[in-house]
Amino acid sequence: MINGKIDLRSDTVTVPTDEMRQAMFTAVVGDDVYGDDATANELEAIAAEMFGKEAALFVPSGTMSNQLAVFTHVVRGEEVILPDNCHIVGHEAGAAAIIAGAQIRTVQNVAGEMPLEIIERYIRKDISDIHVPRTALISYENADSDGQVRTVEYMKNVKALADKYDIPVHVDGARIFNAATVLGVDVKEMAQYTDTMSICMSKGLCAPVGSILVGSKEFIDKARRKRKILGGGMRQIGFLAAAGKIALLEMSKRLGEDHANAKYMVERLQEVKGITVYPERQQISMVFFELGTYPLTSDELVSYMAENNVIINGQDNGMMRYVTHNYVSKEEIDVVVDLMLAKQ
């Protein structure tokens, strides 16, 4: 529970653990703009080593991390190829157009993935043609906010295609540790097929704030300057970085428990009459279902749950989503499902 409530809205609702709070309280801090914050420097070094990259940069949010990547990779008027349902397209308020002046070229996703043949077809190959923008970046998510995971083989194939045309690849790895847990691989194995990657420490990893952008030293040096332009040059961020260290080093190792709890929730929800559960979509900590002939509407279910100290989101395009995390136990899953059973 969080503050006496069962919160299934997202893995973003996780709050700092007691260990994080203590680490934040005792963190050694300095002015990060001057490069003097020892804890932030340590976090960035840990992240760079963990993902096999030369350098890393702390930023306040996943959106800033993604937009900073686009802002640094892309010259105004150049084009980015991405899936039509990805976070950059659907949940970042058109920032790529506003900040980087990038043209977005979306590819219809198939189970969250851009087909390789479509990516290649969309790449602007004749850079001498003055009528077309230059393809400057290919980007996608792993895992995505629909809970789907890209395989290492897919990542390898996208990178090989991008390299063929000398185009960098940025991966929104907000939930990369979830993907690595599902695949049973080290995140470094996945990161080798990216030029840059953003990693969120507040989605399921319990840090209160922050994402990390990793890449080459040259890229991160450029991104650090552009972070300042975006207002992300912060001062004593070691208080936040202290929690981020625990998120990366410790909380990333327990995500299998969240995935197992989500699987258990899928099994329990299939007891509820009138709803359609989608077990095949449960790869990480997300459970998807439709209400169908269930007696309550989406809004009514949200209100009913709230009356019983359970917080959920309403449907999105007809689909309901419950998300397990560090503060959701099997016992609490039983409470939620039993509440739904009581209304069928």
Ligand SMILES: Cc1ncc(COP(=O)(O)O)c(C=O)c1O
Given for the second form:
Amino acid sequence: MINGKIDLRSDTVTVPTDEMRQAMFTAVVGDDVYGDDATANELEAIAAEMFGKEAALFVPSGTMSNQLAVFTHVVRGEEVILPDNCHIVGHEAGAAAIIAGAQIRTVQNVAGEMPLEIIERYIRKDISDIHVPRTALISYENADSDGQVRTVEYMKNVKALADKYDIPVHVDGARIFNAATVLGVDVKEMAQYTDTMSICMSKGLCAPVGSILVGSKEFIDKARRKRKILGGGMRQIGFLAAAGKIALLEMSKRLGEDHANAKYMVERLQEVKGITVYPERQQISMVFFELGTYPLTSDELVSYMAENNVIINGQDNGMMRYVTHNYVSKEEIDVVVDLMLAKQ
Ligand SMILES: Cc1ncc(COP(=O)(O)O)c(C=O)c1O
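Could the form predicted together with the ligand be shown next, to go alongside the form predicted on its own?
Every component of the complex follows; first up is the chain already shown.
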């Protein structure tokens, strides 16, 4: 529970753990714009080492991390190849056009991923023609916003294709630890097939604020300057970095529990008459179902749950999504499913 309620809207609703609060209270801090914040410096060093990259940069949000990547990789008017349903395209308010002046070239996912042959077809090969924009970046998510995980093999293949045309790859790894947990691999193994990656600490990992951008030293130096342009040069961020350290080093190891709880939720939801549950879509902490012939509409279900101290989102494109996290126990899943059973 969070503040007395079962909140299934997203893993972003997680609040800092007691250990994080304690670490934040005692954190050594300094002015990070001067490079003086020892805890932020330590967090960035930990992240760089963890992901096998030369350097890392603390930023306030996953959106800023992605946008800094685009802003740093791409020159105004150049193109980025992306899946059409990804966060950068659909949930960052058009920022890539506003900040980097990037032209977005979207690929329709097939079975959750951009087909390699379409990526290759979309890469601009002959830019000697003055009409043609240059492809400056290929980007995708892992795990994606629909909770689907891309394999290491896929990551390797995208990188090999990008290397063939000398194009960098940015992975939106907002939930990279969820993906690594599902695949049973170290995040370093995944990160080797990216030039840059953004990693969120404020989703399933419970930090209050923060994302990390990793890449080469040269890239991160440039991104640090661009972070300043965006007003993201922060001062005593060690308070946040202290929680971030616990997120990366400890909370990243417990995501299997959330995934197992999500699987349990799928099993229990299948008892509810009228709804259609999608077990095959449950890979990480996200559970998807349609209301079908269930007696309550989406709005009615949201209100009914709220009356019973359960917070859920209404359907999106006909699909309901419940998300498990550190503050959702098996017993609370039973409470939610029993509430639904009571109305069937
Ligand atoms: C895949 C993905 N990328 C990026 C973000 C952006 O993170 P933030 O909300 O911290 O800006 C989200 C947010 O949920 C996300 O799901």
